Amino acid sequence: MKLQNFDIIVVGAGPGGSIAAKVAAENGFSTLIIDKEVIGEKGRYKACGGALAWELVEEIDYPEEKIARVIESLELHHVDGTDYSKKGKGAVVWRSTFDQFLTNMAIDSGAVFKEEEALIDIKKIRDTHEIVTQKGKYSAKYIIASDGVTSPTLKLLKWPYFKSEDLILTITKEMKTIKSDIDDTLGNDTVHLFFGVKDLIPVGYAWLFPKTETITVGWGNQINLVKNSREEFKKFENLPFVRNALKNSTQTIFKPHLIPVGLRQQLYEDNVFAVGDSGGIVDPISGKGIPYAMMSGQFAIEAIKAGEKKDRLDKIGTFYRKSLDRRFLKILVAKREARDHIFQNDENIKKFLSLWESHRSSEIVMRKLL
């Protein structure tokens, strides 16, 4: 098996990995991508509500066909039967599809993509790191780890893992229906999300996002905390309003999922990146993390350009987290440290949906307005 050289190794063609790639690429930075699974519109199944928000969908001029629906506002329901409403245009997207638009992307800017290769091993040899999969060997200075929570790369190299208490464990349903089912049901600008902390959720909510002809209905609670997730999902299909909504509907799809709520430990480490949900880098209250993803992945790159202008190697660490921090990353720890407060019980959670109508959950944390 020859090994192949890059300057850049990208593993995990999400978001987070795509993005870092297309910028590495960009730079002139010879840029290797590889994915276990095969990227396409009818390729991998990502268990993602796919939402947007609409300046994401400008920023990357990603194309209006490829939307599975445009949102216009977020209902927040209470199991109580308080309701709140929160306007604002997002999009919903299938995870396939946007996938495989932003690798297009990093691939139209020169980076080599090979899909279907799983990482087996990875080593430091001297300056640079050597990867095996089933199919090749590769080796290269610097190493993104884009691929997931349970990152393999990270995996083994032996880096920290998380915390039970940050990590939300998700059961997604694909839930094949009509679109004017849909419509009547759920509005045809809408996506709704459902929180009680003592009767459905502790740390965490349910949520049905719809697509064309889909629902995606969602569960999530913080994992220590699951004593059934089939029954407790279960509990969320009866409530009234979602077993209206799913009444004429089919199950296309069925999958759990992890979503880390809490940064890693190390974020950096011997020219290894940990970029997105692989270092945590995920909103801990709402379980965004496409954006943050995205933006990490750039991020990484940009240290290691400026690492290697100012011939300063030793700082590209420094100025990952630098950037991070600069951008969103003080934001999320604060986010983190009011999740528990806000999940403490109904009464918290209640006031910080009422605020949240009017305002972002950022300024809500940022201003302590709770």
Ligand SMILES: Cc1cc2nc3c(=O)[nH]c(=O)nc-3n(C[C@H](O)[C@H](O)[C@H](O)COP(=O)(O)OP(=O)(O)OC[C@H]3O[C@@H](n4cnc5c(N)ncnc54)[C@H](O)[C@@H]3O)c2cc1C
Contents of the next structure:
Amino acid sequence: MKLQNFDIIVVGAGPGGSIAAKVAAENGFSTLIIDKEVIGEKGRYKACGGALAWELVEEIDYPEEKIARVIESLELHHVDGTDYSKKGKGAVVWRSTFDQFLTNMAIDSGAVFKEEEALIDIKKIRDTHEIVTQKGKYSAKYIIASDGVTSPTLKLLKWPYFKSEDLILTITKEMKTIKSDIDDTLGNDTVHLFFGVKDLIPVGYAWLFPKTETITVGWGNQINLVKNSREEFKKFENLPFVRNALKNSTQTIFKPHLIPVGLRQQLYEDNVFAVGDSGGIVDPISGKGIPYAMMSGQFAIEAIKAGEKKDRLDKIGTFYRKSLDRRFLKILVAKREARDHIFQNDENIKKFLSLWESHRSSEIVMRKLL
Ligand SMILES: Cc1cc2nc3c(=O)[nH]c(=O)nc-3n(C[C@H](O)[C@H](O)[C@H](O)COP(=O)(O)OP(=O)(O)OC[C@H]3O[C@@H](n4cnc5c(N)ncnc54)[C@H](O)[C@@H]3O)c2cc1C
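One more: the block was the form predicted on its own; return the form predicted in complex with this ligand.
The next block holds the full complex; its first chain is the one shown before.
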């Protein structure tokens, strides 16, 4: 097998990897991006609510016809019957379509994309990393590990994994129904979140996200507190509001997946970067990870560029960490602490939900409004 050399290899073509590959190629680095799956409508199913802030939709010029539903509001339900609502424009997307859009951006910028190629081995030979997939052997000075929460790349490199209190076990069901039923039961532009420490989920929440003719039903709880995930999920599905919304629907997908809600102990070592979920770069309160994956992919490449330009290769890890800190990482770290307080009891949850109606969660946490 002939070894092919690149400046940068990106492992995983989710949002983090595709943006890293796009920015790398735009900056003149020869770039390979691989994914173990096929990315696209007929390709892998990624369990995700697919909720995006409208600013992100605009920033990447995401075509309106690819949006599964435009959202104008968020309804927050506590199981004791108290409801809160929050206005704000957003979009719900299918990840297959969204991820393919981002991957195409990377390809258009000049990155080489190889699908159905899983990284199965990685080793350091002098100052380059050599990776092996089922189909080829590649080498590069820099590796972007954007291969998700279980990151095979970082596992092979023996980086420490997440603590169990920093992992959320989620279950997603896609429920096919008709548009008019969604509009009648959920509203035509509203996503719904469900909370209740005592009677529903100790540390986490559940959700109903409407797409065009499908409702994405999700549930997530801190993994070390899960006793029986299917039973706990059923408890959520049996809430009268949820039963009514799903009454005429048919299940098409059932998929468990993890969300990391605390950072990895390290995000960089020896020219390897943890980007997006592989680094735990996710909002610990909401589980939102798409924008952070995209930004961390960009910052990793900018750190390489700055290190090479200033001839300070020893500083690349610091550059990466500093950009992350400056833009959002300090807030995510503060949110991780706040999360424990918010989910301590139903009183705290309700206080948070009522503040959330009129404030951003980062404002609640950073201004210590709780
Ligand atoms: C149930 C659920 C709901 C969510 N809802 C939202 C939401 O509404 N909004 C939001 O912003 N975030 C949401 N998130 C979080 C969001 O999905 C992640 O934060 C985001 O996908 C992280 O992107 P990433 O690029 O880091 O990794 P991923 O999107 O996980 O991509 C990793 C890629 O790596 C590939 N890969 C894995 N192993 C290998 C290998 N050995 N070789 C090659 N490729 C490999 C995978 O096939 C995959 O394509 C949700 C997550 C879950 C689980």
